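In the block that follows, a single chain appears as structure tokens, in the form predicted on its own.
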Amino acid sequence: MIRTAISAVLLASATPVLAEIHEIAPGEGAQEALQEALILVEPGDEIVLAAGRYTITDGLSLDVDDVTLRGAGMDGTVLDFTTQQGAGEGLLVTSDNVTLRDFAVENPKGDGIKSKGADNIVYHRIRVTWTRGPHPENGAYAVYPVESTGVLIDGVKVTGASDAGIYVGQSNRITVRNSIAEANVAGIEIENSRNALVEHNIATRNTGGILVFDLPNLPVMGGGNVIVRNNLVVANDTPNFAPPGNIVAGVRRGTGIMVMANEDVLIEGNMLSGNPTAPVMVIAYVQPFEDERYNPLARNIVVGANAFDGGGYDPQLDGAEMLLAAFGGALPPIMWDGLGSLYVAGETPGWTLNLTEAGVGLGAARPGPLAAPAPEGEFDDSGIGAPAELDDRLG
């Protein structure tokens, strides 16, 4: 009898604890119930938000690993931060292996959803919107993973961010796909990050559609190994509404895809239409800096075969009238400052500022037709993109 009892205890202790589902419904007390669930949830648990609108007056946070936060769809479950107190983000995640899916965040005072140091995070069918449209007092970032290894952003929609709609910074192994970035300053931005794949997205009505940046004086430096492929980048013509002093406040209205001070970037298979300053822009960082680790030039940037239609017709550039006259009424689709190294496949036309050093300003430019060499061999795409196992969470 004693031996049987001991065996039963051992068997019970060896059985994994079943994951718990925490169900939250809108209405009175919903905010408190949700934040309590985010605090008390255990690894492996799932928090399920029923359809409806949730009035949230304070920021939410999650710091437990292996948790799923799930709603009833980006138009079915809405976390409404219109009356939020303070200026923090709507939701902050600081734990690993988290899945956020099928809900919306509206009108946060700060960023929409920020994840920091959260490895292997998935954003799936999330919507973040500032409903008043473009405005400098909107939050800076809609979807904002930073300092992470393993980021999958799939099926997201972001609107109205005063900096970037989808921003991934200081991270590694990233995929941004099947998403819509509309009416932000920067639609999609990859900054100081490596091994990023940006594909099958729509970037429209932003100031700039897709930006790949590297900036000085950040904890993680040396961005590169980025593929921007098979995206629709169209009609990015919203005037820049970033607050003064933001780095993206200098992005010219009408920029399609922009690479600045990055290395090993491939741009191919994209359709670019109606971007009035430059469908593709490749430039150096021009501000003063003291970071000895930093290289301000764009290096080994490859522009492959893309489809261009109707860009460069109203450039937000000094001397625009003379430039348009010189190039027959519209600028060629590729603009390069002449610094670093650029390769162009095929016969896509472009123009260059022919600068000899960074930071000297457009007054030193000697504009002329672009004569860039063809790429040297195949682009190495090994290790680029989010870890494949993150796809398993999308079912």
The other form holds:
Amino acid sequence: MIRTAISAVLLASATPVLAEIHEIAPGEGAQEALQEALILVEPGDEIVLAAGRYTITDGLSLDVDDVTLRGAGMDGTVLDFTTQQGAGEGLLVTSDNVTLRDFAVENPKGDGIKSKGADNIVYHRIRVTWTRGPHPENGAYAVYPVESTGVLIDGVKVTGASDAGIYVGQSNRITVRNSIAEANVAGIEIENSRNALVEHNIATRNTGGILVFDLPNLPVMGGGNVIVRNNLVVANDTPNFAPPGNIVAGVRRGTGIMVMANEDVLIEGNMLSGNPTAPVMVIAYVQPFEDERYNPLARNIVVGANAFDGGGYDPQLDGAEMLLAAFGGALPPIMWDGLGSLYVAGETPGWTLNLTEAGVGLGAARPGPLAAPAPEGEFDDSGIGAPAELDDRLG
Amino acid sequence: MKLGSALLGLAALSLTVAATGQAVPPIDRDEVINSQKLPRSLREFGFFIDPAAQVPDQRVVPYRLNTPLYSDGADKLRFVYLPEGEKISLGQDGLLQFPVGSALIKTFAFGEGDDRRLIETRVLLHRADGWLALPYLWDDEQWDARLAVAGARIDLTTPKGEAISYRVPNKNQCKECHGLDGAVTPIGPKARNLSSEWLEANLGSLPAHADLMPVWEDRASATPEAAARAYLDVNCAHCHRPGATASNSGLDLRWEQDDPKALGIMKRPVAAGRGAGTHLFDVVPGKPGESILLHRMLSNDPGVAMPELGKATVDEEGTEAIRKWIAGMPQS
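Return one more block: the form predicted together with the partner chain, after the form predicted on its own shown previously.
Now the full complex is given, and it begins with the chain already shown.
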């Protein structure tokens, strides 16, 4: 009897302190209660948001590691920022191993959810919506992880971003999957990042569906090792509504999958339909730059087998009429600027601008049919995608 | 009402004396600063002999910055507390290094003379495991300030007569400005932004690169560039520098930065979103009206406005200094 008691005590002391659950309900004082919970939460804890609509007038932020913020579903728990008075985003996360799931953010004045320097973050079944639809005064990014290693975005839905719906910047080991990006300027954008996997998403009614960019003058450059596969990229035909200064303001309405600069990108198994400028576009960085560390070319870009249906029929390009006439009424599905290196599997037709120098504009273009070599061997997919252990936090 | 609560306070005090037979023990300030606790009220620190009048204890030293951070025109009272026998030294970037056990105290007030109302006091504590930033919100009686980790909003009128909803930052927001490479750090007291007299008196000698930034009220006698660059360093560079909150913008507005691109000159924005307005570059020499940097400083709209935190009104003097600097740059 005594022995049992002693071992019970030993057992108790060896058990880690139980994770606490902080429950928040909508109504008066909910905003303060939520922000207080986000500050006082301990690693391992979970904050649970009951179903309902929460009026939030200031930016929320989380800076504690190993925390889960969970709602009652992306249509059940809504953080409503329509009357937001301050801060550059709705929710800011600056700690590691955070899981955000099952809630929505509506009408933030700036970005939706930003996570910066937040390693191993999971966004699961999150919705960020600007409810008025495309508008230049909507916030820039809906879901915005940046400067992070280990990013898993799964089952997210983003609508109305005036820059990119799902934007991953200056990060490493990334997966974006099973998500829907609709009516943003860019649906999904991977920028200045490495080892990204973008699969099983739907990008529709954006200006451009899926973009893979690398830009100069940033702390992290040299984007590459990106796979874009098995996505549905359909009818990205919303006129560009980005404020002019932004790089995506240059994206042509009707772009399906676009690679600008970057190295080692595989585009495969996607279904592309109704992208009137270019189902697939591969180009060098288009602006002048003075950054010696930066390579503006798109190198070793591989277009594998994809299903194309009806693209390139109304290109938003200079000399569109001439081009359409020259190519028999619609441009072939792959557009290349002729710079860097492109490989195309099978018989997929394309066209090239035949440029010989980056950053000089399209004046020197000599458009013609594309004759790209076939890929040399298998695309090396090792190390691409979010760390597998992040999957454990789903379900 | 005010008298009533003062009487109650006295009564409580005498009760304590009566119950224990001796006076309330003096505050062990070092214990409060160094403990793992979050003190619930400002009085627990004993920084002030008369908190409402902001009369500091003799060990708590006031200071001012040559060029201060704009906070909607708030009057700011700054103090530093050092543990007995400890000294301030000089660190990287000319940032003063305060030993463990130090505290930096900054009170925000609006109104002049008898109408002065203390709004909040922000405290930075240097504990063994690093700096901790805590916001304290003043009560209506101006008796004490209580810890407000979630921040607050307060309706008030600025010295320029604008009615605003003033934001007291939450504990995380403190770190948005005070965070560098993941840790909280002081950002104000740098040798270049403190007077020679204060530095000599409190460091024992005059460090290199001291007192370089113009005194804001006297900026007319400085070059437009010095005034603007001092303003940008103090108001923007705690985020817009490598390792800080806005590092991913690639913009570095520190005083010592001399690469034009890093300062935003003919630099395209990265993640400005609608903050860019209709403009293409952060700074266009000779064209303040086309410069995103000034455009965002002139906005009060969240999502456009810079700084993102601690600003509900446009700083007319500050933006004028930036306008003058950009207007005077040679156009290429």
